[in-house]
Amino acid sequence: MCVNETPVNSLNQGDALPTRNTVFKYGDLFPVLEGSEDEIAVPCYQDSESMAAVSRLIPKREPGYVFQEELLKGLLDYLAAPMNDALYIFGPSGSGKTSMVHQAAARLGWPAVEMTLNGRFEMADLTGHNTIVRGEVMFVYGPLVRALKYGYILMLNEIDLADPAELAGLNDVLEGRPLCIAQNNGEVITPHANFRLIVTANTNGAGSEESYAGTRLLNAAFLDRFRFLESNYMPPEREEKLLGDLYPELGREFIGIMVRTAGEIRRSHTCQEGTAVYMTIPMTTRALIRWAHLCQDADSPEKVVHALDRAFGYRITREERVYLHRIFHDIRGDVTAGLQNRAE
């Protein structure tokens, strides 16, 4: 059990100062790890009022959640030891970059704090800003100096929507150096032994890639500073054990089909050999299992395709959803056993 080793000071805007941590191996806390001797150090906020002041920002536990065994590790290692380093991790829209930090936070028990840039982000909306409170001017801390203050992970998603220029302000950070907060007084905020700094994006942060129109070039010096991880779809016998724990009445072969036609449209989204039309844009996970929610119900063939361009189809042109039909259409027909009135 923690024991407050020191007093928690005020709290600040209903934060609080993790007193020790504690050491674990990664597969006492994931399963997919299992057997790891690997080891992390996280807070410990066993003391009720910090407790209090942080439990809304632990990121809200899944059950069902599954892991990417290299990615998490990956992760995990980063959170061990960031040897004053910052880690970007980019991949493919709805690979899960953001869902897996979250699911780790929350099995750790490590606050974050989250913030999705765009083109018209300002270094002040990291930092903070002044606003009067009963009637009197205070400066409000913002998430970058909250999660240096008191050592909580903090989380930029679409980092390469940016501006970069605007991005440089974070290089001081990045170098584990003090920051100084010019618009109140000059305080200075050392970082905690806690900090870490996650940024997410479709790119690597060379630009734009296929469709994620928006994306940025940046800086060189600036991604100096990060180590890197790459995100990628789930295997396909993952994401037919996602789906069949999430909605089993599906069937194991009915899933099989699904996750088959998902693998062929973003095999066309990438343009590898033998698609007769490219895809402009994948389908994710997420659109997977927003598939198999609208399924459930589905007691026909039209209702199935109906299911997928609600989850799917109406997104992309017309000649690619004719493409999207006539790839589930194929698929679905390879298979010669009876799929219970889904798709006969």
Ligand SMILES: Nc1ncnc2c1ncn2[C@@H]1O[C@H](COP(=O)(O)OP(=O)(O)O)[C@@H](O)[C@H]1O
The other form holds:
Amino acid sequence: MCVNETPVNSLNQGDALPTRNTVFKYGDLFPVLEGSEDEIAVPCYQDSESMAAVSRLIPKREPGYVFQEELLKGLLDYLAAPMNDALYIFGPSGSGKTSMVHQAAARLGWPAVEMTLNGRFEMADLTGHNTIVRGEVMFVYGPLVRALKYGYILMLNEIDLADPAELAGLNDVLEGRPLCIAQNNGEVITPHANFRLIVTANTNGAGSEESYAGTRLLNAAFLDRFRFLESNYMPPEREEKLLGDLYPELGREFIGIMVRTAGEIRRSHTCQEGTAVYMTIPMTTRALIRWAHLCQDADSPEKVVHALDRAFGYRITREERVYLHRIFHDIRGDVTAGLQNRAE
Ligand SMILES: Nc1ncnc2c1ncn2[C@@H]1O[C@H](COP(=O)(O)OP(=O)(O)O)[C@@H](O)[C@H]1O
Ligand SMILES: [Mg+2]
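We have the form predicted alone; now please give the form predicted in complex with this ligand.
The complete assembly is shown below, putting the previous chain first.
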């Protein structure tokens, strides 16, 4: 389980820092939504001291990040007007669920705290625990309490790995009701107007042992408190642009081959027509970027295949790997033949 670190002395920082919400048009902050008249009010911290206090909670901006319009709009609509909902983003691994929230928060300047759940998750991981600070017992707020009290985004990744019975502890918060912390003498935390709860998962709460080990069927009453967004791998032309911006030296033709290879692997993962072997895992955007990175000094097809194995192929079975290599060679052959025809 990983929580973004916070020094003890800045925990339980007292009251929420002074903010004045400022309204922007979506298009002012996100060029991909240029022209959109929709508006969002975002927290602006009033003085440099407050800004300094929260700045490390505002995710770092990745300039080359590629947003998918529909998804981004769904996320901004939620952040702008949550209407007592929480947001559930589901979709295949490495398709950009977590990074989209980070990158949107980075551009909005909205502090975010985050935790990745697992099968051993307990509510106390979120609410906090007693600890000894300079000889005194002190209750240290967990990420849920900090987000609720100070108006941050709380992001819980891999929610479908957690025990549904533990997650029921979030029901009050999901209803917009104050949270009572029994372990801290019943302290009552009233939700800040800028608090938002976003969860991500590979499944829509139905679990899928086949593709995602450890995922569970979540409780229907719990799921009823969310609005949903489905994330998917970006379309090939977007993925080509992303790789082209990151590794221009690889050249457009070669990047096209890589993206088509990834697309074919994803097709065989979902058993689409014409695919000969079932791939147990799809090639994620993350793995594709890793492949491109490892190809930077690959000067022969063998080295490119070796890079592909290191980026992805060694995670699948031998039989699947043979198929993976065949996919790559067929696509490469097609493109090379196409280029020769064009030159003739
Ligand atoms: N739209 C995108 N633009 C740029 N990089 C992306 C995009 N989607 C995914 N990635 C890359 O893939 C990595 C994994 O994405 P992530 O958001 O962690 O996926 P998920 O949460 O769906 O498993 C990111 O760190 C980033 O490098
Ligand atoms: Mg994630």
